[in-house]
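As C-alpha cells, one chain now follows by itself in the form predicted on its own.
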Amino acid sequence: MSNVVVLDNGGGLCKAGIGGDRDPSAVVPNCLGRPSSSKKWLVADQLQACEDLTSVSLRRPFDRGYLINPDLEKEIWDRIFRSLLRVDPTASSLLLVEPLFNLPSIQRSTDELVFEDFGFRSLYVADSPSLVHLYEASHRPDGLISRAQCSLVVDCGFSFTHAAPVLQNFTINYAVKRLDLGGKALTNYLKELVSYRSINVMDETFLIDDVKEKLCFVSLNVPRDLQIARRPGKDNLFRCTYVLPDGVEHMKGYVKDLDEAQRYLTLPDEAWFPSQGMKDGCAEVPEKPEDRKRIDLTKNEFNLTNERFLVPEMIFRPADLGMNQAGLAECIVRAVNSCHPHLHPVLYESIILTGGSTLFPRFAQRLEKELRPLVPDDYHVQITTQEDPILGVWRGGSLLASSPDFEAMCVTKSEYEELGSARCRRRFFH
C-alpha cells in the first residue's frame, strides 16, 4: 500500500487521500465553523455532518488564496490526517498542492507545519495546473494534450481564477495570468443581491453557496436574458423559488420547483428577441405597480430571476461591477500571448477547464463564444471540461504520487533540517 498522502489544500475545500487511489478519501471544507445554536467550533467534516448551518460563524485559514493562519490550518490537517485518513505522518510522505506564486514567508510556515508539527518523512510541493495537465495527458493518451505535451489550464477556484500555460508538465510561470475572482466572490455577490432584493442572508454562507450551485447558470445572450427576466408571471423563464430552512421540518434549504428552475434550458442558444418593449412582435404591456408580486415576509422563501445569470457573469465581465480587471477570455488571450508564438495554436486547441466555478451550466460554450473573436481565424479553439473539475487536481496528484520516481523528487525531513526551507524549495522550480 502507498504511504504517500496527497493533499489538495484549496481555499474552500481540502481534498485528501492516499496516492494511487482514484478519488480522495476526504473532501471537507477548509474552515472551522460555529453554528448559532452551539458554542463549540466544528472542524472540517464535523461541519458537513452538522444539520443546522444557519447563521454559522466561519474562520478560514486562507484569505484571498493564501495561508494566513497556520495554527488554524494545523487544527484542520490534524483532523484530516488522524481522524479521516488515519495515517501516521512520521511514516508517510506528503504531496501538497500549493497556490501559484506562494510567498516565501508562507512557504516557510507550511514547511514548519509539515516537518516540525506533523513530522512527515518527506514533502513534494506541486501547483494545480501541472497536475491537471498530467491527469488529462494520461487520461487521454492519444489526445493532443498528450502528444503535444502542452496545454492551457483555466482554474476557476474559490479565491481566484488562473489561466496557466503548461509545457512538459511544468507551469510557465511568467505567462500565468490571474483574475481576482473566484467562487467566494460570486457567493458574496449573490448574498448582496438577495439581501438587497428579498431577505437578509449576509450571514448565510453555506446556504447561498447551495443556491449558487443549484440555480445559477451562464447566459449566452445577456441583453436577451435581461429582457426575459423583466417579464411578469410565467413568461419569465428565469423566475424560481428557493425555500429557506425552517429549523423544524427542513434543516436544509431546497429549490421549490425543480422543473420551474430548469425552464431556461428551453431557450435557444442564440436568438435575439425583438427590440425593447416588443414581445413576439407585439407591444409589451407595461407591468402595473399594484400587479407586481410583493414579497411575503411570512413565507420562508425568496425568488430569483436575473441574479441567476448575473452572478456568474462577473467572471466574464468584471468591469461591469467596477473591477479594474480583464474578463476571463481576455485573461486567456494575454496568457497565450506571453508564450512563444509557436505554442499559440496548440494552447488554444488544448484549453482545460478545472475548479468548482466551471461547473455552471453553459460555462464552456460562453467561454468559446467570447474567445472566438479574440483568436486569429486560422486557429482552432477547443475547450475541454474535466469530468470532475473539483477533484481533477487531486487525481493528478494521486497519479504523480504513484509514479516510481516520486520519492526521488521529494525533499526529506533530514534535508529540510540541514538546508532550511528556502534551499529545499528550489527543487520544486517555483
Second form
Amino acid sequence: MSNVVVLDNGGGLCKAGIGGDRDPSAVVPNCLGRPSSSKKWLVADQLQACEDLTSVSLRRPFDRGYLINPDLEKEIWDRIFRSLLRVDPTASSLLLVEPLFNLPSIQRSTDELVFEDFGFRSLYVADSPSLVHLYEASHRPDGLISRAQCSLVVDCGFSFTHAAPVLQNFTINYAVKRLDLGGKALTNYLKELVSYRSINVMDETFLIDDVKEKLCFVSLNVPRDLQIARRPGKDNLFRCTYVLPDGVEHMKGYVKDLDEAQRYLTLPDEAWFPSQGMKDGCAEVPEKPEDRKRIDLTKNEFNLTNERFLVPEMIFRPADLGMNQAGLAECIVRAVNSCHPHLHPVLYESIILTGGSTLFPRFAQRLEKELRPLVPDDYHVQITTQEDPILGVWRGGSLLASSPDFEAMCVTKSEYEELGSARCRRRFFH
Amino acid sequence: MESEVIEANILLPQHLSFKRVQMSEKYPKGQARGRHWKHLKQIIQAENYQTYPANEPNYVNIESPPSMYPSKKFCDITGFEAPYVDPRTNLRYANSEVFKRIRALPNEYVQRYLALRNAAIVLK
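Return the structure block for the form predicted together with its partner chain; the form predicted on its own was the one displayed.
In what comes next, the whole complex appears, and the chain from above leads the way.
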C-alpha cells in the first residue's frame, strides 16, 4: 500500500498533504517571490518564512485560475514534494484538484508534469465542488446534503467564483456558472483605492492581502453604511487605522486599535431610519480640529472607512467595477435554473460556501438576504458555511484518497504512456 | 564565417573550461530564449472554442451572464445616486444645484461627461 499525495493546487494557496490525514501538512502560497532586498527567488514556504515582504515581486504559474506556466509550477511542486512532504513521487499516487473546465492543452501539460517530470505512479484528477460535497456529506451523515445526495457548491476562491450543482458526487457541468471575481481582484481593487486615497501601495500585495483579511467585511445594508461612513469623528463606526511596517520595530503591518476596528459589529442588522440618523449627525458636537489631523504622515499609517465594505461588495455587484456580469446571487439562481426543476428546492436548501473569499464576516447572511427575493417563496434557502473554507476542498480529497477503491479510479503511468493524455482524461469525464 | 576572423582569435571559443554551466547548455540552440508560456487568453484563442458545439459547456460559455435587473443610476457630475435625467443633454443628475450647473455646461463638456459612461453620441 503506497501513500497518496493530495494536492489542491489553487491559484493563491497550494494545499498539499498525505491522503487520510485531517489537515494538509503544507499550505503555501503558489508563487515565487523576490524581496527587494535579495536577488534570489524564494519558493512557496521560503516566502512565508521571509521576514521582510515589502515590495516583493511575484511570479505566479496561474493566470485567471488556470495553470499556464508548468515550468514555474514544477519548481514549486519540487519544493513541496521533496522538502515539505518528503515523499518519493515514483512510489506514490497523486490526487490533483483542477479547476472546472480545464482547457485541453493545459490538461496535457499538467499530465506531462505529473508523469514525465515527477514520475508519479498514478494520477486522479478531481474538481473542487464534488470534493466539497463529499466532505460535507460524510461530515453530517444525517443532514439534507447526504440524504438528498445533492448540493450547490459556491466556491469563491482566489481567481474566480463558481456556482456548481453537485449530484451523486458528480458536478453537473452544464449548470456551472462562473463569475470572474475572486480574492485576487478584490485585493487589487483595495490596492487601487488605498493608493488613490492615501499611500501608494500598488506593489504591496501581501500587505494589502493582510489588510483585506483583517479589516474587510460584508455590509448588510450598503446605503445605510455609506451614510455612516461619511460621518466625522467617533460617530463613524467604520473608521479604523492600519499601521504599515516600518522595517525596524515591526516587520508586519498591524491594525492600530482592534476594538475600534470591531465597532461595526455593534450596528443593528436591520431597522434603521435615515431621518433619525440625520438628526444624530446634526446634534453631534463639532469635533476638535486636532482630531481631524490624527493621521500622522511620518508614522506611515492609513485610514479605512467605506473601503472596508465596498471591496467585498464587488462579489455581489460586479457592475460597480465595470464588469458585465451579474452578481453572486443571480449567478446562483442561473446555475440552479439550468438544472432539472425537481432539483431546485433541494439545491436552494443545500448551498455550501467554500473558498477563502467567503471568510469575510457576514458573507453568508448577505448572500441569503440577496438570494431570498430571487428565489420562489415556497422554497427554503439554507446556506451552509464550512468550518475551514480554505481547507474544505483538500479535506474532501483526503477522504476520497483514503477510500478503498481509490486506486482503481486512477490513471496509472503505464496507461498514460500507452494511451496518451487525451484518452486517459476521458476517465474523469473531461 | 570568414577564415581570417577565426584565425584572429577574437571570438570566444564555444567551450569555456572555467564555466560550471556552459552557455550552450543554458541556452540550447534553436530554442527561444524568452518566455515559452502563453497567457490564458492566448491559450483560449488557440483552443478554437467557436468551432465547438454550442450546447456543450466549456470555459467560454459558463460565464455568468449580465444582470437582468436594471443597474443603479449615478449622477454624472457628483457621483451621488441620480433620480433625474436632463432631457436636453441626457446627463443624469442628483439635485437642482447640479441641474443648474449642467445647464450651464458647454456642449463639448457634456459630450465628455457622456463619453465617461459610454453614452456619447458619435456622429460619423
